[in-house]
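Next up is one chain by itself, shown in C-alpha cells, the form predicted alone.
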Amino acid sequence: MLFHPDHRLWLLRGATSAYAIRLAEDDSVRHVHWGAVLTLDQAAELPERVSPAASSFEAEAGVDELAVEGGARFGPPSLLVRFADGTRGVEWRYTGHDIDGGHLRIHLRDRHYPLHVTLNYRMHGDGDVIERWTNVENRGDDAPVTVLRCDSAAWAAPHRPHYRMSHLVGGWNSEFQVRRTDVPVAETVLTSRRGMTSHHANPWLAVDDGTACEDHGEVWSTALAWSGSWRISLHRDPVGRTTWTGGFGHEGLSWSLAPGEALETPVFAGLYTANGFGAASRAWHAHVRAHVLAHPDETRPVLYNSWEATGFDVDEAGQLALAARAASLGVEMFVMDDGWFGGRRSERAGLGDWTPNPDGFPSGLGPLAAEVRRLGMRFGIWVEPEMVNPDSDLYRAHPDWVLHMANRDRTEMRHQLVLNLARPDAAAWTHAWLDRLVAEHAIDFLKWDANRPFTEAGWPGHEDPDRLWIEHTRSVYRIMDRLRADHPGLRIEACSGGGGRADLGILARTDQIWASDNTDPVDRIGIQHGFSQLYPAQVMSAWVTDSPNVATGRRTPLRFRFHVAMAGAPGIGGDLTTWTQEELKESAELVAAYKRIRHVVQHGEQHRLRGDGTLAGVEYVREDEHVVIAWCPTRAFGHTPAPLRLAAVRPDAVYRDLDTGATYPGALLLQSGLPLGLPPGDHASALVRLRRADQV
C-alpha cells in the first residue's frame, strides 16, 4: 500500500497486478487503475478520464470507486440515502486516511449531514485478490438518516473497444451453469431477491475485452462475499466506460439508521489476471484456501449419504444396514440424511422438532452413532434449523417466529415456512438445539440445508423491518461460527436445495458446499465446469448415486460415474442394499483409487482442458504430480476423440504414468495430448496418474 500525497493518490500492487485511486477535486474517490504492475510514479502520471462526447447531457468521465446520487452522476450508484429532512445524495468531505499492513481505509463525510463512511481495502500480500466493503455510520444525535442502498464496492475496466460479460446461471438441478455475452451499452442486474445466494444466479461476474479463453487474456473478475439477497448492476454506457456495482439487498428494500448507529457491508472482492479465465479461477482457489476457508489443508474424507436409499423412511436399523455396507467400501464419513426426527415420515410435518423419532431411534441415536464409530466412520446428520412445518410442535408454539406480514398469506414452498432469525429469540432457541445436538452425539458433521426461499419477509412489530433480509444471514453465520468455536472437530457442508447458497460468505464458516441435487454425472460435468470457475475442488461435494439416475432416468456407468464425482470431493448416495457384490467391490476399487489422488485433486492446482467432440476433463498438479481426469459423455458412430492436450506439463520434462509405466515427453503431452485408452461407446472416462520420471 502506497500513498502519493502530492497526487493524492493510492496504490495497491498484488504478486502480478496493480490497482491505483485517486481523491478528486470533489473530494470523490475516483478509479485510476486495475490492471499490469505499475510504480507510484506511473500510477501518478495516468491521465484522468475524458469523456469522448463533447456534451451537457452526458455525465463526467471520473469513475467513483463508491458511487453515490449527487452532481452530474447518471448511472447506477452504490450509496443512496435520504437524510430527514428529504435531502437525497452525497457531497465529500475527505476526512484522512490509515494503513495498516494490507489494509487501507479512506475517511469520508458528507459536507452537511453527519454520514460518515470509510472506504476498505485489503490485500494479502501473496496473491492478487483486492478484498473491498464499505461502513457507513450516523454520527448525528437525533434524527435517523435512511439507506436505500449500500453497496460494498464499484468496479471499474479499462476503455477497450469491446466487452464480455461471464457469469452463472441456473435453476435447481442445473445450477452454476456458465453464460458469456456482449455487455450491452444498458444497465444489466444480477440478483437474487430470494433471501438466499440462490440457484438461478451467483455473485460473480468476470469481464474481459472479448478475446479471453481459458489460458490467455486479460480478465477482471469479482464475487460477493455474501449469502442472503444480492445485487450487480453492470452499466455501460455510450462514452466508453463499464463499471459494475455489488452489495446485499435488492430493489425496494431499505434500513434505517438510528444516531450513532452503523452499518458494514460484506467484502466484494476482485482479482486481475493477464491469462484468461484458467489463471483467474486458480487465482480464486488460492485466494479461498488461503483467507476464506478455516481448514484449507484438511483432506475432506469420501462420505456415504443415506438420503437417495431411505428417502423419509429412516430408522436405526435401516441405516446400521447401510453403515455396514458403506464402512466395507472405504468411507470414512456416515451421514445420516432427512427424516430421522420429530414427526417426520413425509416434506409436510415435523421440520423443526429436532429430537430422535421415537418409533425409529427408540433409544435415541446414541446406538447409530456408536456403531458408525465402531465401524471406522465418522458421523453426520442432516439438518435444515432455517425452516419449520406449520405441522410441528414449534410452529404451535410460536406461529410468530416465521418471516410473515400483517393480513398477508403465509405461503409455503415444500410445505415450510422460514423462521425469522434475525429475531433474537428465534436465533437463540436455534443454536440452543443444534449445539444440544452436536455435543450429546459428538457430531462430527452436520448437513446444513436450507429448501426454500424468503417469501412474505415481513417482521411485524419491528421499527426497520427490512433489517430482517441482512441480519437474518448474520444470524446464520454467527450460529455456524459459534457452533464451530465451541465444537472445534465439527465440520459443516452449505446446502440449499442443491448449490442455492454457495458463496464466499458461506465458505468462511463452512467446509463444502453440495453444488446440486442433480447427480447425473452428464449433467455434472457442466455443473462442475461453472462451480469451478470460483470455488476450488476440495469445497465441492459430488456424489455417486444409482443408475437410472434418479433426477433424470439416465444410465451410465459406475465407473464414469466415480469419475465425475472425484473432481471434487466425492460421496455415495445409492441404495447400496440394492448394489451388486461386482458393484460393491467396484466401488470399493475405485474409492481406494480416489484416496491415492485426492492429495493432489484438493490441494493441487485445477486446470480445465477441452478436447474435440464432447470430450472434457481437468488437470490437478501439486509439485511433480498430475492427476487428469476425462469424461466422454457420447461420440458419433466410429469416433474416437483425440488426445486430451494437457496444460500444466513441463515441455523439457518426462512424465511417467504411475499405473501403466507408459512415459510420455512433456512438449508431447503440451502439443499432441495424452492417450487415453477410453473404452467404446457413450459415458467413457480416464483416470491417469502422472508424474516426472526423475522424480517416481
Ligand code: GLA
Contents of the next structure:
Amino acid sequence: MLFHPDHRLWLLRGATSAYAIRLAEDDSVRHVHWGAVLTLDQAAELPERVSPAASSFEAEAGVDELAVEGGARFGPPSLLVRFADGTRGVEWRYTGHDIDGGHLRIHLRDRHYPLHVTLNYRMHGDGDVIERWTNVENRGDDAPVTVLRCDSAAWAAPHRPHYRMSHLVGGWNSEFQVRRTDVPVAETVLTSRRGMTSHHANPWLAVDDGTACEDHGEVWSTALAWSGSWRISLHRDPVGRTTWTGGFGHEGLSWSLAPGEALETPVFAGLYTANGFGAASRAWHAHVRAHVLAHPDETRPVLYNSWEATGFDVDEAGQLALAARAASLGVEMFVMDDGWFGGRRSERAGLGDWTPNPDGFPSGLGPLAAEVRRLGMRFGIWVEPEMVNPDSDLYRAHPDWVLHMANRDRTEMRHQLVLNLARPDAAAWTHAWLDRLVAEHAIDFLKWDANRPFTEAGWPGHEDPDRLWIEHTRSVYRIMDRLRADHPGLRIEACSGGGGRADLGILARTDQIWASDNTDPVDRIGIQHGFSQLYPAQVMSAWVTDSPNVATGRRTPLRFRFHVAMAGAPGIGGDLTTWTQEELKESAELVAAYKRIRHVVQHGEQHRLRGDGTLAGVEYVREDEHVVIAWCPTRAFGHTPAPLRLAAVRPDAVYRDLDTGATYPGALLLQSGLPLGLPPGDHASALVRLRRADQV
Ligand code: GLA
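Since the one above is the form predicted alone, can you give the form predicted in complex with this ligand too?
Now the complete complex, all chains and molecules, led by this one.
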C-alpha cells in the first residue's frame, strides 16, 4: 500500500500483481492500472485512462473506481443517490485517506450535501486478491438521502482488442455451468432478483482478452461476497473500454438513509493473474482458505445424509438402521435431513414447527443422537430456518412474519413462504429455537437450507421496506455468526435447494456447500468443474447415491460415483438398507481410500485436467504428494482415451505410483501423460496416488 502525494496516486501491490488508482482534478477516484507488478514511480508515470471527447456528445471521461451520476457520465453508475430537494448525483471532494496495514480507506464527501463515502481496499499480503467495499453515511441532521444503488466496487480491464467473459449459469439440479462468451459492445447484467445468491447466476465474473486458457493468459477475476439479491453490470463501450460494477440489491430497489445513518456494502473481491483460469482458481482457493473460512485447516468429515434414502418418511427406527450401516462404512458424521419435525410428512406442512415429530421420535431426538455417537459418528441435522409452510403452527400464530404486501397474493413455492428475518422479532425467535436445538443435543452440524426465492417482498408498516433485501441476508449472517460463537464445535453446510447459495459471503460463516441436488455423477462432473472456478474442493459436499440416479435415471458403477464425489468432501446419500453386501464392502474400501487421499484433496492445490474425448480429471498437489482422479463418462467405439497429461509435476523429477509401484519421469507425465488403465466401457474412472520418487 503506497501513496504518491505529488501524483495523488495509490499503489496496491500483491504477490504477482499491482493495482493503481489516482485522484483526478475533480477529486473523483480514477482507475490507472490492474496487472503486472509496478513500482510507485512507474505507476506515477502511467497516463490516466481517459477516452477523448470526439464530439459534443462526449466529455473526456476517465474510469471511475465508483462511478456516480453527475457530470458527463453515461455508463452504469455504481452509486446513485437522490437528496431530499430532488438533486441527484454526487460531486466529489476528497477529505483524506488512511492506511492501516493492508487496508486503504479513501474518504470523500459531496461538495454540497452531507453525504460521506469511504472507498475501502484491503490486501492481505499473501496473494493478489483485493477486497473492496463502500461505506456511505448521511451526516446531515434533518433530511434522509435516498440510495438507489450502492455498489461495492467497479473494476476495469486494460485496453485489449477483444474481451471475453466467463461466468456461471444454471438452475436447480444444473448449477455452476461455465459459460465463456465475447463481451458485446453493450451493457451485460448478471443478477439475482431472488433474495438468494441463486442457482441461475453466481456472483463471479472473470474477464480475459479471449486467448486465456487453463494454464496461460491474463485473467481479471472478481467475486461478490453476498448471499441475497445482487447485480454485476459489465459495460463494454464502443471505444473499447470494459468496466464492471457490482454490489447487493437488484434494479428498482431503493434504501433511505436517515440522518446519522450509514450503509456498508459487502466485499467485491478481485484478482489478476497472467497464468490462466487455473491459476486464478488456485488463487481464489488460497484466499478462501486464508481469509474467508473459519476452519480451513480442519479436514471435512465423510458424512451420511438421509434425504435420498427416506424422503419425508423419517422416524427413529429408520434413521437408526441407516446410521448403523453408515458407521460400518467408515462414515464420520450422520446427518438427518428433512422430515423430522412438526407435522412435516410432505412438502405441504410443518415447516416452522421445529420440535421433533412425536410419531417418528416419541422420546425426542435424544435416543438417535446418543446412538449415532455410540456408533462413533458426529450428529448433524437439516433445518430451513428462513421458511414456513402456511400449514404450520408458526404461520397460524404469526401470519405477519412472512414477506408480504397489502392487496397482493402470497405466492407459494414448494408450498412455502419466506420469513422476513429483517424483522427483529422473527429473527430473535429463529435464533432462539436454533440455539435451543443445538444446545439440547450438542448438534455438531447444521445443513442450513432455503428452498425458494423471495416474492411479494414487502414489509407492511415499515417506512423503508426495501431494506429487507439487505437486512434479511444480514440477519441470516448474524444468526449463523452467533450460533457459531456460542457453539464453537458447530459446523454448518450452506444449501439452497442444492447450490443456490454459494458465495464468499456465506462461506465466511459456513464450512461447506451442498453444490447440487443433482447427484448423478456424470452431470456432477460439469457442476463440480464450474464450482471449482471459485470455491475450493474442501467446501464442496458431494454424495454417492443410489443407481439408477433418482434425478436422471442413469445407472453408473459404485466406483465411478465414489470417484466423482472424492474430488471434494464426499458423503453417502443412498438408501444403504438396499445396498448389497458387495456394495457395502466396496463402499467401505472406497471410503478408506478417500481417507488416504483427503489431506491432499482438501488441503492441496487443485489443477483441472482435460484429456482427449470425454476424459476429464483433477490433480491435487500437496508438497510431494499428488492425487489424480479421472473420469471418462462415455467413449465412442475404438476410442480409448490417451493417457492424461498432468499439470503440476516437475519435468526433472520421477514419480512413483503408491499403489502399483510404477515410476514415471515427470517430463513424460507432462508430455505424454499418465496411463490410467481405465476399464473398458462407459463410466470408467481412475484414482492414482503419486509421490516424488526420492521421497518414497
Ligand atoms: C433441498 C435440499 C435437499 C434436501 C431437501 C429436503 O432440496 O437441497 O438436499 O435437503 O431440500 O426438503
